[in-house]
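A single chain comes next, written as structure tokens; it is the form predicted alone.
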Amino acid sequence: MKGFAMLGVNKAGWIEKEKPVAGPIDAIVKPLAVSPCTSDIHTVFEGALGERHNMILGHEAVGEVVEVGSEVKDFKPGDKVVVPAVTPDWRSMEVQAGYPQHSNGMLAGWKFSNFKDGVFADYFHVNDADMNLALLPDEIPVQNAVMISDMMTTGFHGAELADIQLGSSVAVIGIGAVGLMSVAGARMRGAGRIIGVGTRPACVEAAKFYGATDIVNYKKGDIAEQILDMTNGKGVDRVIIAGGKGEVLAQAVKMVKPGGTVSNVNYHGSGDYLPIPRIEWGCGMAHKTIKGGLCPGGRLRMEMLIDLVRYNRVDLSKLVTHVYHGFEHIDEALMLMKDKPKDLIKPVVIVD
């Protein structure tokens, strides 16, 4: 089979590999729609995960099951499925502890294009199919459904980690696709004022659609100072970091109130340390909580998010701005995520 792979740091291209083999509880899936992610950019062009050679990229996919292992009960060839970006090993101690994303090691629930070949291939392998796949309802278009696998679950996890209460004021730093879903998640959890931080016109328009009440432009000055000015020096109850470089953590700590929470679902792809400002953290005693988490995956999570889309609680179509037909456009879509033109939110490649 062919796949689009990381050949080394700053190098990507098409390669040939053997078709994967399903174990007794696994499945082999062929993609129907895939989407490159900013994480792929960090992985390839920043070497964020270290050297990877001939590793097939991609972790966002909707597909069709082509083969299942002998012990798979709930899925069969021909089923259309949402494939989560995070596919935990469900028989692990970390699952019992409540952190399936880290099953058998930190971040080890994220397998595609991290520890094993990803979804940008003619076929890809899914571990523990009964626990990691979710049936795709016919009424959800594949180009929208692929947003569930990572963007929606990650953005909503930002709102969950932030522990948003009814009427909470929330700032969302970064209003790309993940940030937009954080805005939607914050609104769904009952936030009052929601301040989105970003500049690209398509993202600003979508942020307002999903529930942002205010927009802060980082090109017009320090975002912490702008948000403190907007809140009469008080700051906000919750901050969700969904984009930006390492210094956004310092800005988030500055703009959150004492007793508030900073939630990070951003992939920090470079540097050895992230900054926490001493004074604004109350010399370590301000009761400002900092949380960071990898998005939840697995079947139950996908089924719950699918229902939010299916029953018109969330409209994912606003996330998809560029649609390609044909697998050969993977590299073009990937470079869009690297260059981030003004009209981009997310590209999708439909495998015709």
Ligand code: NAD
Contents of the next structure:
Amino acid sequence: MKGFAMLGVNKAGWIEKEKPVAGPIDAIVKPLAVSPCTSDIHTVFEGALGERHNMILGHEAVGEVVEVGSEVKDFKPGDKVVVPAVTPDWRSMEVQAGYPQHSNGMLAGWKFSNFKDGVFADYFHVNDADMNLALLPDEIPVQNAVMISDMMTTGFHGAELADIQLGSSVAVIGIGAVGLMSVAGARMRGAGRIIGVGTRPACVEAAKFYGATDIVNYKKGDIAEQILDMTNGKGVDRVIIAGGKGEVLAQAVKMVKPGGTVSNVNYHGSGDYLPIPRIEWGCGMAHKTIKGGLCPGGRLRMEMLIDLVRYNRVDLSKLVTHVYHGFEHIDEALMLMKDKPKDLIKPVVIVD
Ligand code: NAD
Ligand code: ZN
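The structure above corresponds to the form predicted alone; please give the structure of the form predicted in complex with the ligand next.
Shown next: the complete complex, the earlier chain at its head.
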């Protein structure tokens, strides 16, 4: 089979590989729609995970089941499914501890395009199919549904980690697809003022659509200063980080109120340390909480997010700005994600 792979740091291209084989509880799926993630860019072009050779990229997919193992009960060939970016090993101690994302090791629930071949292939392997796949209802178009796998679960997780209360003021740093879903999640959890930090016109427009009440341009000065100015020097209750380099963590700590929470879902792809400003962190005594997390995966999470889309709580169509038809366009879509033209939020490749 063919796949689009990381050949090494800074190198990506098409390769041939053996079709994967399903174990007794696994499934083999062929993609119907896929989307490249900014994380694929960190992985290939920043070498953020270290060297990976001939590893097929991609972890956002909607697909059709083509084969299931002998023990799989709830899925059969022909089923249309949403495949989460994170597919935990559900029989692991970390699951019992409440962190399936880290089943069998830190970040090890994230398998596609990290520890094993991803979804940019003619076929891909899904571990524990009954626990990791979710049926896709016919009324959700595949190009929107593929936003559930990662963008929606990650952005919403940003809002969950931030523990937003009714009326909380929230700043969302970075309003690419993930940050936009954080804006939507913050609104659904009852945030009051939602300040989106970003510049690209398509993203700014979408941020307003999803619930941003204010926009801050990070190219027009320090964002902590801008947000402190807008809030009479007080700052915001919650900050969600969904874009930018390491310094955004320092800015987030500066702009969050004492007692507030900084929630990071950004993938910090380079550097050995992230900065925490000592004074604004109250010399360690400000009760400012910093959390960071990998997106939840698995079947139940996908089913719950699918319901939010199916019952019109969230309109994912605003995230998808570029649609390609044909598997061979995956490399173009990935390069778009790297170059980030002004009118881009997310590209989707429909495999027809
Ligand atoms: P994106 O690149 O589309 O969006 C990030 C945006 O942040 C960009 O528009 C960029 O211009 C903007 N930005 C850059 N510097 C900034 C600054 N100083 N202040 C504010 N904004 C700034 O990426 P995305 O797809 O929305 O993903 C966001 C991040 O989340 C990426 O790092 C991605 O790798 C990561 N991610 C994490 C998970 C997870 O499980 N935690 C899952 C998916 C993606
Ligand atoms: Zn991703």
